[in-house]
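Read the single chain below, which is given as structure tokens and is the form predicted alone.
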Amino acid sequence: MSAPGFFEVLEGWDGVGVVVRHDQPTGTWIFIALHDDTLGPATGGCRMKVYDRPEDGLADALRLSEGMTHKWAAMDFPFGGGKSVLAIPHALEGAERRGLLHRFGELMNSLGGRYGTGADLGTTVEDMQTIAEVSEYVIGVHGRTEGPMDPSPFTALGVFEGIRSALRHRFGSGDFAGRSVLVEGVGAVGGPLAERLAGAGATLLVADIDTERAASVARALGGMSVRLADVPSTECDVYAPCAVGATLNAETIPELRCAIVAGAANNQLAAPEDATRLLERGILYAPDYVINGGGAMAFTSIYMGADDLAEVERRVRSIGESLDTIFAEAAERGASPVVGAQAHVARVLQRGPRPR
């Protein structure tokens, strides 16, 4: 059977629209998915990758828009789901990336509004400084002269709280202290949350694509490093996914020996049984857009004119809270907390924009 093309990738999304567009000077295409702007304007991270074809970069576009749309409105924040996607056919440097950059920047002004981004996989800070130089549709850069200009370490605040939550909910205490969590991806977000776990006093196990990265973070903070692919077999109170996708799927969930899932990357389940598997093996698992909240609940908090950093992380740690009314509700009705994240995500977008 031959792969997707882009109209089958496209057959049964259900969002507003899709923008193409081949950058004819890097050979990169661009694709910017629009899910949802119920609540607001779209608004998602810009991924930069090397895919093995195109159409897998939209089939990216799509999925990560979508969970933007369950981000947002778990969160009740006035933004769409939408996501861009970069699918270069090699890594860019210099001139060369600026250009692209310059014109994707150019194309999200085409859509006059209707499409914000920020820093996401393969692009950073300073991507996103380049991209304000032509649109100011680029969320935590555009107009700000000083404060923050990285989400990692609030997406990792998140995290944090959310697994101190799990925590209560699981075993009826949030101390950290004689509890083992695994970081798989130590990273922009992984780093900064398993620096927080040891300060707490967790027992830290780490994992990287990266080994020399892994077994660095693990010295440096008194952590043990774990291969990658013995991540799913690994006995741990908390496996806390950090990098890739799709880690939690029919093939890992009966391998897996921890009693929860808690990370910060997107799209954990591989297929949305997923979250009956976990289930039914008695892990409580943390849905991804309510626990990974925290980079875009912050930054959008400063772009919506915030400036008490203290009062940004007080409202990035409501995440534990959050998760605490879900774990209680999903308990209550013998279901997977999934459940209940997804009704709120229905009655938030049933309800529509709060007024102003």
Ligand code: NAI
Given for the second form:
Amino acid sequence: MSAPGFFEVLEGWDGVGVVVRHDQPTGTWIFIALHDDTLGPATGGCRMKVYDRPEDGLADALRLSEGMTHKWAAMDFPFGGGKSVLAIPHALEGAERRGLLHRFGELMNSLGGRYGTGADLGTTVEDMQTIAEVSEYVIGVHGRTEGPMDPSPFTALGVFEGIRSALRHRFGSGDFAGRSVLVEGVGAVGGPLAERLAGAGATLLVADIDTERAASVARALGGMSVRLADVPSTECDVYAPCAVGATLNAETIPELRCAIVAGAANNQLAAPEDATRLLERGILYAPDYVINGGGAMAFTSIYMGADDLAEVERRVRSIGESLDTIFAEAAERGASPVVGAQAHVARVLQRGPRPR
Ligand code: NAI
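The form predicted together with the ligand is what I want next, because the block you gave corresponds to the form predicted alone; please supply it.
Now the full complex is given, and it begins with the chain already shown.
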């Protein structure tokens, strides 16, 4: 069977539309996918990558923009699903890269605010600043912050509140004291998360591919480091994947000795069936796209003019409340929280923008 062409990739996708442009000077295909604008302007990062075929870049843009619709709706935040892909023919540097980014910015401008972007795989904060030289639709660069901001501590805060919600649901109390949490990956998100957990009285276990880093975080916070290979079989109340995706799969799920999985990593489930596998093992799973949205939430809040940090934090903490609803609904149906999250998303989209 031959690989799907442009038209086949688009068939069956029910988004608002896609803007396509072939950038002649660099040979890049630019795709801006607008999946849904029910709650607000389509918003999502800009991915720059070499694909085998431009059609694969289009497919990525469509899939990722749909993911953003779910992410914003799960948080009940006034943005729609969008994503852009710059399918470059080879790595671009210097003037070539700048030129492409400027032309991409001008293409965004032609949409008059229907799409807003930020950094994603293959693009950097510096790239965003380059785009911002010609376009006002770059999130996290314009706004009231001094210079580009780091979303990771806000992501960590959202995950912390998400874990608290899971503890409430599972054990009847959101108290961290005496609860053991294994944080896998103590980088930009896992690091501040581990600090919060230790501060709240949790028993901290940490693992990282960088064993030195794991040991030093454990030392600093009074926790214990765990070998990466032992992560799935380590007994704990909460396993918080904060490194790479697909750590929940047919091999690891039978080994898990935790009550809850709740962490920041994207795409934690290797396959959709893994949600059912976790349910069957009686492990409560916090859907990744709900629990890890704190950084995106903070970014966009500040972009929209929020200058009261306490208010931004309050919004990020509300991720815990969204998860309360999702867990309760899933329990009522005897289904995975993934099903609860989908129902929550559908309800929010059907209701439309939140009345102000
Ligand atoms: P990071 O790169 O700062 O930290 C990742 C940490 O995991 C590092 O300490 C690294 O040594 C470790 N690591 C890498 N590969 C590993 C492996 N195979 N096993 C165990 N440890 C490994 O990344 P960051 O920003 O903390 O992101 C972590 C996860 O959270 C990623 O999956 C990311 O997509 C997701 N995420 C991050 C957000 C943010 O605001 N930074 C927002 C939403 C999701």
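Here the structure is a predicted model, which is why all the values come from computation and not from measurement. Each form is matched to the other, and the largest set of C-alpha atoms that superpose within 1.5 Å is called the rigid core. Numbering follows the first chain given and starts at 1.
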Problem set entry | Is_shifted Glu273 between these two forms (CA, 2 Å cut-off, rigid core) | no
